[in-house]
Structure formats: structure tokens, C-alpha cells
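There is one chain below, alone, in C-alpha cells, taken in the form predicted alone.
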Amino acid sequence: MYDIELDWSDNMKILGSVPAKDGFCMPGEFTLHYGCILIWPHRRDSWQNGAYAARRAFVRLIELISMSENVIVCARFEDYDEARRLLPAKVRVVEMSSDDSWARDVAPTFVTDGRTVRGIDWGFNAWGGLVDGLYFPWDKDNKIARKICDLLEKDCYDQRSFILEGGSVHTDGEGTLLTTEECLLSDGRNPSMTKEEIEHKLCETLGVKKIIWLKRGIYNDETNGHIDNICAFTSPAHVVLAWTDDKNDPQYEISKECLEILESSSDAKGRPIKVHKLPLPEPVYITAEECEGLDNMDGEPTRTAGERLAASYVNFYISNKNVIVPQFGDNNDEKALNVLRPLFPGREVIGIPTRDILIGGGNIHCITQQIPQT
């Protein structure tokens, strides 16, 4: 019999309270980070040619993020050795099972009181569950948030009864939150809740006081219009909005509607919202060759040649040193970088090719989840 006294005081606790009542809120993404979480891509019906092309894009992104913050990459057992071999030595690679690789949506949303960081474990149902979800099952993904809190020894708020993905909300850290009705009011999320009840839930969990509801997200976005593909805070009271001047593009009316809402809105502190139009690339369509590189799911193809992908420069990641922006080999690639550069003084705005990530259904912001410093 061993006479050993164990002190578990620093280990992760599951909390039944709500963050706002405890003095916690979600900080703006442009504040200082401790690090970033990603999940090594592996799903062959999401990522073409066995995910090898996507992995090269992930490596380049991870190299840039790791220049100024800690990076944790979660990899399945069968992928661990390859991830460890390809990634910089300073990147932490941990073994963790997953259904896919969208860290933004399955990792914890982190909140802080200015001294301590905690995580929120939302319910995840693959963007719509059995109504219009993108894959089944999703049980491995639904366990990732709590596993990461355990790994980081961060206390974790149990909010699994509420379906929410990290890509569906964006905050300024000063009481204002952006989201879309298309996503949060969709039948596959929380159909028993009213808009007012959902708004209350967001306020008490993310510590916000005002929510700006845009109607819709990027055209043909299979997440039901995540906010992180169409609009994002670059600093308090300043946002970028995905924009096209082409009135024949179905995106034009969506972005115009968003612009009208934003320009008539103020934030939680009463400041008018300043909108910076971020041009969209020309429509990006998946090719027959790219479709051939994807496995079928349940006997059916996941993409069809000529399908329009939800390409947007808004889907960037703000690291401590850089702002890393998707590039599509488009005439607007450099224009988008030039719009963003003055909005992020002190950070270098860098573009990297991400078509091989986009084929999976999202982009840079979708595959990353920041951990705030405090």
C-alpha cells in the first residue's frame, strides 16, 4: 500500500456554471495568443488524394503561426508519425482521434477573466445533425473540446446541450458579437430555441452584451453561412466584409444586405461599425480532376465537378506576428492583402495558397482555434 497524497487542484474541472456569471468573456482574436490548435487532415472524402495536398498547405500555415505562438496539432494514431516528421520540432503533436479536421468548430472556445483562461465545450453535430449535417457519425469530434481542455489543464464549461461551432461567432472582446441567422437559426442546430433564447445563451456564455445578426453568409457555404467566411472584426468597431461589385453574382445581394445591417449598427459601447470591403475572388469551382481525388462517402460523391466553393479572403488567421490570408491564384489576391495591411499595424499580412484546404469545405480560419494568453 503506497502512502502518497495526490494533489489534483491544477487538473481540469467540468463546470456547470456559465462564463459571464463567473466574470469570463471571449476575447477578440486580435489580442495576444498563447497558442493555436489544429487537427491533422485525414478524411479522404474531404481532402483529395489522401489529404496529402492539404497536409502541405497545413504545414506551411503551421510554420507561419509557430513563428510567434505555440502550436498544438492533434493527429490520429495512424497519422502521428507523419505529422511529427513533417512539422517543426517546436510544434507539439499529440495523439487524438477525430472525425475530420475543423478545429475552429470542434475545439473549445476559450474565454478569460483577464487572469485565467477556461474552455467551453459546445455540442457538435457536424453542421446540422441528421437534418443537413455533412457526415455521420461525429462522436469523435464531439469529444475533442473536452480532451483539449484536459490536455491544457483548463477548466471546462459544459455546454454540450447547445449546438454551436466556433466559426459561427466572432467577437470584438468588448461586448459585441457577430453571427448569422442562416446558421444559428437553422433547423439542424437548436430548433427548440427561439432567436431570443439563443441570443441569451450567447450573452451568458461568451460574455457579450450586443449581438449583430447578419442574415446570410457566403453563397453556397455548406456550414449554413458561418460568420467567419463573410465578416470579421479586425479591431473594436472595425470589420471586414466579403464583397463583390458583380450584381449578377448571387453573393452581391447577400453582401449588400450585410452592409446595410452593419452600417446601421453600433457596437456594445455605442460606436458605429466601420465596414472595410474585402473583395472576393472570382468564383472558384472544383474541377473534375479534383473530384476524382476524393473518396465517396456512403457510396456517394461529396463534390460534383463545377460546384462553386465558398472561397473568401475573410477566412484568415490572426497570429501574434502575422495575419495569414487565403490565396486562390486570383487577380484579387493582392488587392485583399492591401485592404488588410493597414487594418493590422504591427503585424505582417501574408498570403498563402489554400485551394487544397478549400476543397475540404473551409479555409485557414476554419482549421485553426486560438488559445488566448490570458
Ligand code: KQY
Second form
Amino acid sequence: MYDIELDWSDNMKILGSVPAKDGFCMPGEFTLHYGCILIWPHRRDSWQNGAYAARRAFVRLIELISMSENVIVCARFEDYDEARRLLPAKVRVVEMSSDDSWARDVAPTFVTDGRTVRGIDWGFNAWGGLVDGLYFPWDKDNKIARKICDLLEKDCYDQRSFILEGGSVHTDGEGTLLTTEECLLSDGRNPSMTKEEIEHKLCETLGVKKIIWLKRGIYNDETNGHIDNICAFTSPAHVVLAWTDDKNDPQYEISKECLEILESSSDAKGRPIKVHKLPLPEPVYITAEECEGLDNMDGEPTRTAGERLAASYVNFYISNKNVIVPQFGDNNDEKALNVLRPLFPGREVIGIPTRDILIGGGNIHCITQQIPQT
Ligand code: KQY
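Alongside the form predicted alone that was just displayed, please also present the structure of the form predicted together with the named molecule.
Next comes the full complex, this chain leading.
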């Protein structure tokens, strides 16, 4: 089929160079944002009951982010009126096609040289393509990054030959990147590249000098263990790590292995990494009733009752004013907020219920993508 690609526009240039060579790097999420991008949920095999419950959670999140950032919400034609009606007037709603609603993974990753912001358009194949991807097709999602660059009038680096999702990398903005081997070395992403070649690609695109490789992400995380669900920078040289003391939980060995790696690592500037353990909630399982609210995909259920969901408080969003943290109705909800509060002086740490987002397979960080101020 003849496919017209958006490869030119008066609003942006498609760049064949690489960000690091141009003096650009990905800033830490804790630095000042111009705004945030989200995609209105609609996919009925991802979000239960026609996505209505998830939409309530999105609205609450967007209300909080829009207190201190410009928020842009992409909505399909069919959903535009509803999104416009339910969202605060100051939120910009734009009509855009999408396959699902994970802005972290399909919107551009933004880089800056301190004066100008540019986007990176990675290849997207729904977390593993035909090997172990989560839906097919994904062509609408794969076009979102450059449409957003066009909309925001940001020049765009063409990196579509490299498969990467924004949720699989975290940076400190000072040369250090965190990721997992489980995800970046998975068979469904860039199987022809060696670990060294992938490191080189991350350095030249995200402007980092040091990569800290954790082995695995959260137990049963269907993204092949995205970093943003298990470990995140809260400031340079400080990370939070999802943690359990329960030795019978398969998550225990995974988190312990991450801890050992982090505690024996230093960052790009030679500082030791200080690890703050962020407790996990008790394991969260999807119920039969919740499963009934999900449509089948290609005739098959997407989830089965009793399946463990990849619940983690690490999947928060750092907005200019607040840190917005998933809550699961668990005893550890408040404890998690209290671990985070001293790590974010100057920001209010706020929890919001996100079980309806978790059922889709991710959480707050996965549905947001920040745009740096400069
Ligand atoms: O966590 C994410 N970044 C995306 C999750 C995708 C789940 C699709 N069901």
C-alpha cells in the first residue's frame, strides 16, 4: 500500500543527524517542563467498560498536571467531543488517530541544547512486534511522534530504524541513563544489534555517557520490563527502586538484583548512586468482573482473572508543581508517598487512584510524556 509519510512541513525539519553531535541531550524529568502530552483512552481490549473508568482517572491526572503545565491531549475523531467536554478548558485537545494511549512510548522523546527543544521519532512496534508485541497493527501509534513534532513546531530526529519506547529509558540529564536488559535486549525490538551497538545508539541519541543496565523490570510487566515501572531518578545520583521484603514474592529476587547493581554503580559524573527503596503494594490481581469488562482481541481475551498486574508506585509523573503517584487502595499507598516527599522538596507529592489505568498494562508515567521548557 502506498503510504504517505509526513517527512516535510513548514513547521519542522526531519533531521538525519544525531542529537549528541548537535549538542542535544534528554533532560531529567525533574527539570522545568513546558507541558505534557497524553492520548485519550479508547481501546476496548485495553481499557475495561469502553474506557470510561480509565477516562475518569485520566481527567483527574490531567487536572493536576494542568495546574502547572500546558497539557495537550490527542483524541480520535470519535472521542474528540467527549474529551473536550470532560477536560479543563485550558487543556488543548487535538484530533489525532492512535492505536492506544501510551504517550510515553509513542510521543517523541524530547531533547534540548538548553535553548531549543527537538523531538526524537523512534520506531514503535507495540512492545515487541510480531515476536511478543501486544497488539497489531500499530501503524497509527508509529506516526504520532512526528505529528506531534509538527504540531509543536519542533524539529524531529528520524530514528525510526531503531525500536525504542520512552518508558524503557530514564535519564538524569547529566549524562547517565537507566534501562533494563530484559527490555532493550529483547528479541522483539532490535535483535540484529549487540548490547554495545545499542549503548552507542543511546549515547548518540540521548546525549548520555554512562548507562546503568538493570537486568529485569517488574514481575509480569508486559512491556518486557520497562525501567519506568521499577526504578527512576528523583534527582541526579538519587533513584527510587520498587521494593518488597517478601522473599516468597518473585519480585524479591528481581529487586535485590537491581539493588546490588545500583549500589555498586556510579553515575556519569562519578557520584555513587543513592538508592531509596519504594515499597511495592501487595500483589494486585485482576478480577473476573474486570476481565469481563475487556473486549477480546482477535477473538482472545487480553487478560485472565487472577493475572498479576504490574503495580508499582515508581510509575509516577513529575510535573512542575506536583509529583503524581499511583495509588492502589493498599496499606503501602501512604508509605510510598512518604518515601517520595523528602525526595521532591518544592513539589507536592499527591496520590491518585489508578487501578483503572493499571488494568490497561501501565500507569501514570506510561500515559504521559513531558515537553521540556528549553
Ligand atoms: O507501560 C507502558 N509503557 C505501556 C503498557 C502497554 C500496555 C498495553 N496493553
